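Next up: a single chain in structure tokens, the form predicted alone.
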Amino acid sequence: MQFGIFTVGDVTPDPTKGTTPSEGDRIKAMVTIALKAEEVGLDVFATGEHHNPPFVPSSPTTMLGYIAARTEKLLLSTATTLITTNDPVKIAEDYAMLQHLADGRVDLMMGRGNTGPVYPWFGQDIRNGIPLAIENYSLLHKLWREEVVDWKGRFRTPLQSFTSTPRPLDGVPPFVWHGSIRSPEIAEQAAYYGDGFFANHIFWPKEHTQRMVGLYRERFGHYHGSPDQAIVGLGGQVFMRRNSQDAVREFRPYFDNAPVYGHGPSLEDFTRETPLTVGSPQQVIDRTLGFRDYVGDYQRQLFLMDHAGLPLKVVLEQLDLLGEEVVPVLRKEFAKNRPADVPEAPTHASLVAAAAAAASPEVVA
């Protein structure tokens, strides 16, 4: 399994101090967090894509390219690439460029985002959200796999004898996850293409995640023969201190004032009804291991840890606990009783090897 963190890049006041970081401070803090993730032995750093305050990561490839130059092993991903409002041609070229700069340490997660006004900002209609996601990804998939593309669709001008540049590294496109909170159409899309499905797994009860992942696995089996070969990722949300009471006391004001779920359900209700875990490292371990009970063996676990105005110092302390005390245990425990035929999380090297094997099948005597 791959373990890592994802960030939404919010600029939120610290409710305990009344201070708010500048956009520049927040951007640099995200870079520091990514470097810390590699330092503590995590596998993945992922950033969202937003085009509205209070969020700053409007250009994921810029940020990830900078981080790539300062890291050696960390897999760089998006937590959302807006497939609905970005031009598929630009996505194809931007992420192929990033793939070359990062020596293949890149994948991306397609999504529709959570901000309705972004559609008219980029010349689209939110009522076309699902059709845009389907058509734009179909074109992106083709652009990465065909040298010369002729194409005509509903939402952009046609292409005639078009070649996106640069071509994907080693002829292999970045691995794609399709992220969704609530849309079965996106689970279907991920299954159809044989791509990964990432369940946000933050705001909804486990039963909802179970249904979405179950649908994806079922449809993956329909298209590709075996539900067990599906590639599943989950989000998660944690705050830790060595003493669980300290964790609850420290995190409560941040939870209560968070821009997304603040001033709503209580911290206790939210931790009971969703996968949010606030407590000791052992509580995080126990809760996370329980995810397998309702989604099966899966490939990627990402945690949200740097939101709601938490100071950078506190986030880095969280990463120390995650890397030193939580993830080593999760790696060991998730490996136990894992069926041999469950696929590993895709990497550029594994995708290149698979492509080579497909191009040179064994000759039967």
Contents of the next structure:
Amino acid sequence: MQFGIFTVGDVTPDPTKGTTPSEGDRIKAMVTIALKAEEVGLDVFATGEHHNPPFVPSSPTTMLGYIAARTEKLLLSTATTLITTNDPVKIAEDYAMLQHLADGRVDLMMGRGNTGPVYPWFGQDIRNGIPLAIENYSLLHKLWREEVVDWKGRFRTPLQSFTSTPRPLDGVPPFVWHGSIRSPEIAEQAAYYGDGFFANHIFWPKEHTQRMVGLYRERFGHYHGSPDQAIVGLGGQVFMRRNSQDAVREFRPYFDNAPVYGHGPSLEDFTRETPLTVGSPQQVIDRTLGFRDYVGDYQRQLFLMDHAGLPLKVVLEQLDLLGEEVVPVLRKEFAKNRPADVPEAPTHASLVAAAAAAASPEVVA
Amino acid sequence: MTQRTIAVVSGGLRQPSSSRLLADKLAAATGEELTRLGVTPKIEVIELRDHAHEIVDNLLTGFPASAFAKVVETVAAADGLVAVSPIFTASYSGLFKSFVDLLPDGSLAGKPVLIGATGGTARHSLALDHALRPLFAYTRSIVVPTGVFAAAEDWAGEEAVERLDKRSRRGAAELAAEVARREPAAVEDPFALRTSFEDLLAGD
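Got the form predicted alone; any chance of the form predicted in complex with the partner chain too?
Everything in the complex follows now, all chains and molecules, and the chain you saw is the first one.
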């Protein structure tokens, strides 16, 4: 099982100090956080993509390429790549390029984005969110798998004899996850292609996750034989201190003023209603192990650690706790009673091996 | 005997609240009319005041807290709705509107609704037809022709109350008739897949 962090990349004032980092500070902080993730033994760093303030990560492959050069093992991903407003041709090229530079340590997560005004800036309309996600991904899927593409669709200029360059590393496209909170069409899309499904699992009740993962598994079984072979990822949000009361006291002002849920429910209400956990490392371990009860054995767990204006220093302390005290226990406990045929999340190496096996089945047999 | 559920939403803020009194009156009359039509009524009363914080939280977070989700479900699953708001500044109260804003799209479509309102004087009574009726028309619910308005004076004196009872019975009879002649309400599952992937790919 893979463990990691995902970041929204928000520039939010620190409510306890009234200070706001510059965009430059925040971008550098995101890089520092990614490097720390590798240092403390996490597997994955995923960045969001946004094209409006107060968010900085508009150019994920630039950031991930830079991080790739400064890390050895960390898998670089997105949460999410906007499949609706990006040109699928550019996604195909950018991430194939990143694959080469990062020696295959790349996958990505497709998402629609939920900010209405962004769509028209890129010539689109939010009411076409699902059709855009379906059509654009179908083209992206083809561009990575077919050398020469002739294509015509509803949203993009047609392609004649087009070859996306560079070709994917070793002829194997990056693994793709599809993220959605409550659109059954996206669970269906992930199942249809045999791709992964990622439930955001923060800011929302667990019932959303349970229903969406249930649908994805059922449809995966329909298309590929067995619901247990589906590839499931979950988000999560935690804040920890050794003493749980310290965690609550320190996090409360950030919670109360956070984008998305600030000035709304109490911290206590929100931790009860959503997977947010604020407390000791042991409480985080117990809560996280409970996720399996409603989604089954799964492949990837990402935590949101750095939003709502938390200072970089605090985030790095959080990552120490996560990497040193929480994740090692989670790895051990999640491995217990895990059926042997539950797959790991695909990596570049496993996809290359699978492609080779498919090309020469007699070698495997 | 068949059974039908009537959700009764009262937007009154004071306790005791005249909106709640009117809502109870309309609920009781609807129950009697349904019984007369051979239908067993099940009445579910919802005081919005009890859910005021949850309503604002839902507006901010985008999801209903679990206790409030049950309230929303009760309305969505009801066979008929009695909706009563106090009239504040020429229209339904903000809390009442916020609650209607949080009902899932389509959840009131085809649902018979009896509207009621309360206010200090009868001068506010047209708010029923200028504010509540168009609001529920937008939700594609079936608003029965009679709306019941109760001003402070309608609670004072035997004759006034008799006239209010008469209007209530007329509205209740209209609601009960609409509810009784319909199949039970069906609730849509928002997580159900409605289109095949082939159709999605084809752009349908």
